[in-house]
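Shown next as structure tokens: one chain only, the form predicted alone.
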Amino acid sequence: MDWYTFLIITHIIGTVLGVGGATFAEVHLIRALRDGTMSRDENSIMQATYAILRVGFFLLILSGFGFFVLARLEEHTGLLYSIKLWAKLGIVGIIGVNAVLLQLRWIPLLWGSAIAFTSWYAALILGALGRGEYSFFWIYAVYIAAIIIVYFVLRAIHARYIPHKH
């Protein structure tokens, strides 16, 4: 097996943790929050989601990284110039800050939520795109509206499943 074919199986299989630990992570967290507590063992499920995240985290961090040092070594610099890679770039800068300050309490759990969930998918989707032309702009202008939209489902969905505390 080359090189690229190794990053290209570690990137995917990243992509695969962190969208899957992402809607996970949603999942259970309604799930776990419905009678208006975290039970130890819901805790515990909601821990081993959140370590899935940091290694599909880590694992696309890693073959990104590999993937640019393969472009330096081979000579394709080109790659450095799509606009879609940047985008993504920033979408994963995205997801670290993001996971943070969500461990800081620094940001509200449902823009967090929205924020996260919607950039994996976003980094998913972005990897997944042809060679079509996207301006900057345009990714980022999809990218925020998905977040809001995402950010008011997820307060609906959290309205209708999770009891309010007075």
The other form holds:
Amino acid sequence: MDWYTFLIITHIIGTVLGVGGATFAEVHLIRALRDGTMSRDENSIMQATYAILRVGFFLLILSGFGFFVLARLEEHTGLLYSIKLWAKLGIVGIIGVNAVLLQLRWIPLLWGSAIAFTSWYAALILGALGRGEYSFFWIYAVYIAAIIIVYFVLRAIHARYIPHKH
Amino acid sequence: MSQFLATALVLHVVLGLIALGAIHLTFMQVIRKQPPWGIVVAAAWTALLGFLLSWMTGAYYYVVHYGVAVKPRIVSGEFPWAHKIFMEAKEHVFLLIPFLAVVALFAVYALREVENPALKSAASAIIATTLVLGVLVAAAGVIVSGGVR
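We have the form predicted alone; now please give the form predicted together with the partner chain.
Then the entire complex follows, led off by the chain already shown.
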């Protein structure tokens, strides 16, 4: 197996773990809070899901930088001028910052969830899009609109399934 | 570029990323109400060793190859600022990071022994600073790589 194939496989595994982890984090969170409290077992499931998310995030970054190094060694630095790639890098950065903000509780849970969920799917979609002309502005306009939509969808789901404390 | 230099460059990047992942993990665990100290200490050690080894392999690549073969191409190319601003900043900022990682490790050991909110805030700030500087240095590395055309 050559290095490029190895990096592609690692990148896909990282994305799958991240997107799957982000999806199941939301599903588990809603299921765990349906009775208004989070039990010890439910908390351990959430921790396991977040651990998988972190592994996915790390593999994604490691393999992503692997592509950079490979491009540098093979003198194919044209890759580094792709708007799609810089947009994806920015979104991966947002995933990392959002995780820190959520842990510090400096961002409301629903907004943090919407950003994490949308960002992982955005990274997946940007990675899957073929070569072509992309506008940085439009990528981020669609991304921000998607975060707002996901926020309202999550809010409706939480309102429907999670009892409010008075 | 020789196989040895290519390996040094790859190790510089990979070890730096492992260190960044480890310092990110250290930060995420230290700010918890009850940090799992075994994981925190292991992550802080991994970060320190990763940064030190990345520093050494990067320094070797920089001194032996970059200054002679890469820098002149960037400076005479389309994006001279990739070296003049980003590499110059990167090579100086990176000098600080292993020392910050040492301080972070000591702080983690101290916090494990004594619960002290002020020390926890200060340690979190040091770890966060290391993380942010590490991310900026990594991003500068990408920009410098893109400066070679």
